[in-house]
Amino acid sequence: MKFMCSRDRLNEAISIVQKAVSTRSTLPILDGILIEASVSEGVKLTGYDLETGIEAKLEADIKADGSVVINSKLFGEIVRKLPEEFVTLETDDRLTINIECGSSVFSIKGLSSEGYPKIPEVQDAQKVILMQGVLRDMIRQTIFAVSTDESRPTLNGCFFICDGFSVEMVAIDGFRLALRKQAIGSDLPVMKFIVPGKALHEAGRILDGKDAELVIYSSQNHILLDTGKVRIVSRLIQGEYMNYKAILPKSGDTTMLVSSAVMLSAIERASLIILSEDRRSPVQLTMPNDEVLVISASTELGTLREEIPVSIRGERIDIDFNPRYFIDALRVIEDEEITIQFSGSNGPCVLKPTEGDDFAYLVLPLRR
């Protein structure tokens, strides 16, 4: 094997395909990246751990046909350091790989890459067609929402629904629930399974073209997202997801309009005397009146205390919250108002756009 191509493109290709690289597996080869060229089709790397697969496509003038496993960490941080100029790869029998860059020339020893375990095919597959950067906001506005308690494996993902007409993603940990929904057109499949929330991460900080196509094939055990020139692979989580509908409430006793950036700021100020870990010290709302939400919070470093103003219809709260769920809404909601409605001062609360049903954040109340 033998080709030449652009350092700063090799080491972009690295960077995506380590994302799917096992960082614990028993399993020497899976340590590696597996390069395979071919003058007919290009030169392409891979990554997987069994779970998730990731390849990328590379722009390269391929002088000979061939494949070689190498130690992802090691070949990450060769091509990162070699100067900025083109980089020829070369094995021999021996499966030595030559990295040569201006005068730097490294020999590595590699892996065959015959032991490397395929990625599976998603075959009899449906799909649908989105842009990049919808999906992308759509898992910066769900995934942090993701359980990461074993014991409820089907929480352990996203789940992504298609009804024909938009694409829906639901995340649930138990303490609160992220929904986005995106209006699409018509003739979509109807569709529904669960992402792992590792798949979709790693993702989320792949996709980058906002205007450029992205086709999600999905059968019954793996899915593919597939950018033409990048293609991640993972499985599915098998099981039902948890009835998400049944949680949101249909109305509430309160509803209050406030803007998200006020109230963003507001929580995160009080959140700079409550320490991450204590959980016993919370973030209370209360009204006074129907036109001013105070925000507070207590702790052994000192105490905050900010009002703000809002807009409130309904009976008045006196309610507990830990702050980290409010920020984590409020940072990735576009919108500059937003409705929340409370369903008394034990009830959960719902974060909603004043118009339209594009997200909504269900967040539990603390217990005093």
The other form holds:
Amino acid sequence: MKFMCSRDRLNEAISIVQKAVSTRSTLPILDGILIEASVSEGVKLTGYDLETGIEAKLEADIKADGSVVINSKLFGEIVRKLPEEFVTLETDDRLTINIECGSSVFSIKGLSSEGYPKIPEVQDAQKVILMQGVLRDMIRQTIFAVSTDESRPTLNGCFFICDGFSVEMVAIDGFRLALRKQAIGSDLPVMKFIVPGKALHEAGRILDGKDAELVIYSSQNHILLDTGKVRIVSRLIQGEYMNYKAILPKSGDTTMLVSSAVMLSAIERASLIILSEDRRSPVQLTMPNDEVLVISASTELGTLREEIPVSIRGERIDIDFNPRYFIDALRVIEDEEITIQFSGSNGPCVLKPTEGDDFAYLVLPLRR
Amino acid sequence: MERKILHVDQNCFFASVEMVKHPELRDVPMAVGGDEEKRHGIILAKNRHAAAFGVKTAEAIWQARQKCPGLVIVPAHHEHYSFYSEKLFDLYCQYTDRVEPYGLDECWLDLTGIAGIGDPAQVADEIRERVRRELHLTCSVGVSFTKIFAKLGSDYKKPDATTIISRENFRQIAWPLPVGDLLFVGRATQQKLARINIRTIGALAAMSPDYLRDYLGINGVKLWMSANGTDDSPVAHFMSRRTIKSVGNSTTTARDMMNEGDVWQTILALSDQVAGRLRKKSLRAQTIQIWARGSDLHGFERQKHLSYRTDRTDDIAKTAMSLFRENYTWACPVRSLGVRTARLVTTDEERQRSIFDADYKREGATEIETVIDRIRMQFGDVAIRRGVQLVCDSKLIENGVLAQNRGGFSSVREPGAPSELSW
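The form predicted in complex with the partner chain is what I need now, so please give it after the form predicted on its own.
First the chain shown before, then all remaining chains and molecules of the complex.
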């Protein structure tokens, strides 16, 4: 194998596929990046931890076909520190990889690509085309509510639903729910599946180009996200996702209109005196009249009391929340004004748009 | 700003508490010791009469008796020591919120920046006076500008004394002392230091820190800073001590456990006590761990995460038993067993409502367990027991419980017992 390429492009491709390279694997070959070069197909880098696989294409001038596996960490650090922009990579018949750049030449031992596991083919797939920026935002707006509690595996991922016209993503960690919905078009395939949180997290970091397209293919067991340059393959979480629609209350006893930015900064101030590891101390919301929401917190460190302007319809309530759950939701909401719907002092609370159903963030309170 | 740090050390704490409970022991040589018959027979603490005979903490009781023939041995009552310890910490917290416990009977107090506190030595004398008057115990207090020197000060003069180690006098007081008196200089470090001829704190302070780094690693530099009074480790906030990571108990039975019935009785007794402690501390556990060791001394440890959190004997015992059954092959009898609970949350934290609330059918302790807790609090651990524990072999579990405090007379059979095992 022999090819020439740009150091910066190579560095970029390495950092993309590294996201899927396992850090503590029992198989040494999985600590590596698979490099494949063929004059007809170009150069492709692959990282795969047996759950998520990422392939990145690299523009290169290919002189000889071939493939090799090289330790990911070492390769990444070498390329980052190369002196000049133009790099030549070449392997010999004993799988030694020569990396030549300017006047420096590294010779590194490689592993045979024969032992590298194959990323599953996503066969008999249905597909949806989305803008990369749209999917990236939807991931950012839901992923924080993905559960890490392994006793309920289906909640360790985002539920992805396509009803033919819109795409919906849902995450639930037991104490809250995040839902984002986006109208895409018409005549889309109807499908639903659960994508592991980790794969989505990595995808969110790789996707860019607001206007560039992305194709999502899904089969029974796998999902493939294809941007053209990068392909991300992940296994899907098997099992029935929770009936999330049953959790979302249809209506509430209290409806409050509020500026999301004003509410966010007030709760962030309240959380300053609530230590992050202290899950006991709540932020308290009270409604002295229909125009004011009082946000208060009290811990060993001190107290905060703050009034913000709101517009309340229905029963006035007094309720305790973990501020973290509100902050996570309010930070990703882009609407200036939102509706918050309460169902009594012990019931769930839902943050929604003032019109439509593009998002819903459900938060459960602390018992009194 | 110069820090004002106190280290308070209770003088022979266990023995002092016993003497408060039994004033007649004040005038005779006495020591708190383990149970000799169960081969737990070491000295845990002794009073000054016993110390005068040369009785040492951690030596075997029979050795102590040889030195001091009339020595009175009192069994340990850990629940009393915890009770007094809590009273002491309540008292310290009246002075500052930066109170860092170091075991049951020692702690640091940081008085820096506390308004109206005045001379820290006067506070030290006041604390000693109050501990003596309010709790009938004595303590020694070290006053200094670092934690290490404060600790050194409380060890300097005993009993019931205040020692001030200041920037002006630390060279005279601390430096001539053996280096082993310095906190974190254990036996191994002391030997290593002796090899390079460092025997006093002053000799350590005079070394080059670079050399100590090469010789002892980063700890060498830390010790050098300690000896020079330049370590700046802070006194932790009192609340930070309150996170309990696990609650467990284990036992080596007086005879080996031969079958599942024996194991079940032991697991039940252990779980009963663990669950009681969880309830007392308002904690619930999501992870149940067991460890077992066979008579061949080989052991294993296994754990299981529950989908709910519990503080109930039932849940803990049944999970522990199923872990045991799944993992023990009975190649030999069982010698020791332990049951531990982890992933704890306080019942306060449980206030967070969950989507799965409906799944958490077990909302903590059952009514019967709450009643059992109250009876035990008043009449002792054996006042009320499960039926199975009444007929239990005393070589396994004495009187069906593992704790020391006995007393009481009644028992109860719990309804709803599983059919395969007797309750």
